[in-house]
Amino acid sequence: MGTARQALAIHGGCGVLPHDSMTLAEWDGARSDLGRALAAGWAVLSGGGSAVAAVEAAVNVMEDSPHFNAGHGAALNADGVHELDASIMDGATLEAGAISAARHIRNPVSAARALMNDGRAVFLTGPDADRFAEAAGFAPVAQEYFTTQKRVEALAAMKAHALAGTEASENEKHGTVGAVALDLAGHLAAATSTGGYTNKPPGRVGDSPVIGAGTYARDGVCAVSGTGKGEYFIRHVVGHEIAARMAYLGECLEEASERVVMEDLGATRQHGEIIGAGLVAIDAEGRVSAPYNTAGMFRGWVTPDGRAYVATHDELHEVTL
């Protein structure tokens, strides 16, 4: 299989995203870091690197940014602890690596890739994921590394909502980062990383590290990375569902991804509210789809001619790689 068409798309989470929920500097910072993530992934692809390496590089940038709920800036659980989830999948071989409930891995997606390359397991969780990462050469970091004032305030707000019996906004609760890529060899890959939702029960694992739900890649079909209420992504097996609709029903990427986000998940309600969901996906020809059913989604992509765009709401911002 070969193609001259490489492609890359990323997301930094979906949600209500009211304009007054962040300062202008924070919005600019988030868009800047989306651009840096695209630049990192595109540098790998344009240099002839693999889709797997490209999605890891893009996600690493977002894990290091305080603007997204992954790595530095990850959400806090009900005990005020960061528990991190991530996964990566190689569409060429269907090999994958995933970790969950890790507490001391600076870049969880890189540990997930190391696990995939190790080959003895697909999924490690909790302290054993931390131990594996350290043995693989990743220096552990203290919990304080992940903490930002924004996440401390979000936890306090979520606890207040719980006491008052009110519902928090999606962007107070959730957040995820992810990337999908097609390389010059025609191979697809996907990666996703998250701190989960704010005030989550200790030990809770969402869809981001679940292969087939929040992350999925299969050469010749598509690569998918999701964001939203993870429990529902698991129930609908979202990544695999999109691939299955394409492979078995003959739907195109846009039709399959839009149907899953807008109809399957869009028709699902919790406490009377539609389940917030979004994703980025790429097909075997490099076409990109980025549907979301919330008011906004941090996202970006690079066109085949190397032009890059990022967005938070409807307006696209062209960025220089």
Contents of the next structure:
Number of protein chains: 2
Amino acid sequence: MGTARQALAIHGGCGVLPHDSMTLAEWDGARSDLGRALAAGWAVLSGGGSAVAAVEAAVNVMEDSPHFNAGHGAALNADGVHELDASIMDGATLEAGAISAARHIRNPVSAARALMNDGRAVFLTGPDADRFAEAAGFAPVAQEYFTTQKRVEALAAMKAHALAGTEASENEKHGTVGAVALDLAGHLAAATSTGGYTNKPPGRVGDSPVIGAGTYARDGVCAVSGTGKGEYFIRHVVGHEIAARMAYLGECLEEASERVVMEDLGATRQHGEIIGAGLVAIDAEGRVSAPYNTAGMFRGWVTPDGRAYVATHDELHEVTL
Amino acid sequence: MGTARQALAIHGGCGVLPHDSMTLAEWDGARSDLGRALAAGWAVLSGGGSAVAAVEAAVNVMEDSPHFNAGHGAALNADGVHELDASIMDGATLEAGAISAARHIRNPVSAARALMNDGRAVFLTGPDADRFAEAAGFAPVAQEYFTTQKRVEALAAMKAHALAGTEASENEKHGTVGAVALDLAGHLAAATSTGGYTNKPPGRVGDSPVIGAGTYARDGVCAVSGTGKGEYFIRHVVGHEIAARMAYLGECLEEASERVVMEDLGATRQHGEIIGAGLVAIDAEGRVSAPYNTAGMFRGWVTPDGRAYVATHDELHEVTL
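Take the protein just shown as the form predicted alone and give its structure as the form predicted in complex with a further copy of the same chain.
Zooming out: every chain and molecule, the one shown earlier first.
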């Protein structure tokens, strides 16, 4: 089984990610923020902190970054409103916290963690999720906090596409942030946070807060955080499916996660469409897998010797933590 | 693999079910309504209808009955409000529809089916779920439609227990209705509908609308609908766990479902508490399993020769369809 060692992987969403969709400064900014997310999570792990605390810290950085679709920079729904989904799971206890359709929580993943710790419910939705977060000590933020010019433009573009009957770029459709970690005590955790997708139906809940689908962690097996067409992650119970293939079929992390992303999701077609999907996963020995069936995925990981890499497409960028 | 044949099983919730908690007329009424639910689902299957239509029809009868915690007769949350969760899954396509925290949908499982057919989202929450249902042609009902004297008294009793710091009966805590079916074409389906539990936190989402947890169906493997402490069904991804044990470990339906209810959930303890849980499940050959780790579970099934049984505790009652 090898010795437990700390490990961390993150994602910031998958999709077509066309090079001309962002300025060079924005690409640099996104990569830099991925590096800062890794650094935040790695600092927790290196300080002997828990995998749960590490994934929260990493996701918080991406929630606070305008470059990713979660927290500040979250997508706008069809009503021009930000509705936020997030969850976190502790592989040691199988405890979990999940929030859907929240509108005023600056860092939804932190509210999900507070809910997990509170223990009275695993899953809260809507204004009651906002109220729980405020009661738990998270100062509410106005909707404007989440809004960026880019998301306003994306919504206008999606509405124009809808009006014209043309197909929007896959780039507009995905976007979620997530992290998985193994801590020095050998515990696994996963966390995911998202604004959903631009022009989504109001009240739509994706896979990010669905334990077993977009977020799953079980000690001794794996931790998984997904990004892509959430409806398919729900239908395929992606996180738990990967864990089950590993635990019951004896597949390794890479086999199981590639199988789900490339075959179960990659093979699903509706009206000839490809089901864009990606995820980061980590096993009990700290091995990382980060498959995606789209052109790119914002992602990063830290190897056991502390070397950190971020990537958007094929090319890896080493970063200093 | 045997020949596909039609089969149906339903549940109306598990718990302590003390005999003195209902009058003899109420016990008779509950059993009668279980029989009517079986008859409704069986009529669909016998007429060559789909498993999806059969589970919807069976659940509708229990939603309309005052004896079960779903639709009319749903539990009240801590604010004295009915918030309804439901979902449905088609094992043939892995398509699904799920609704959480709806307040004005007379038959939430039918709205979940309409959402599945609509296809724009798998999961809708809150007022937007109500709006979707209305737009789909389901006339909204006032909250009062769901309220029964029994639920008002149960909420008062729970609040009194909370004030006194005493433990409420398990009977007050559970209650969900669900159905699983195999149709003549060999397709499986599952559906679940609930008011949650009495005095639940506002905005709390249980496992009933969480695909993979409280509801799951996959052709060739099994269909599952759960009842019990939803938070644990979410954490253990119960429906998909049973399917994974069957598909990947080669366990039969009974082994897999008993294992999850009696060991995974039965063994989980928090503050010495037993995790009350039950479910109905059906496999690709129409075998039924209906395990529960509580004193009783409202349940029923039809054998391939058309004989129907309902039960609340150990004793089976044969009913005429």
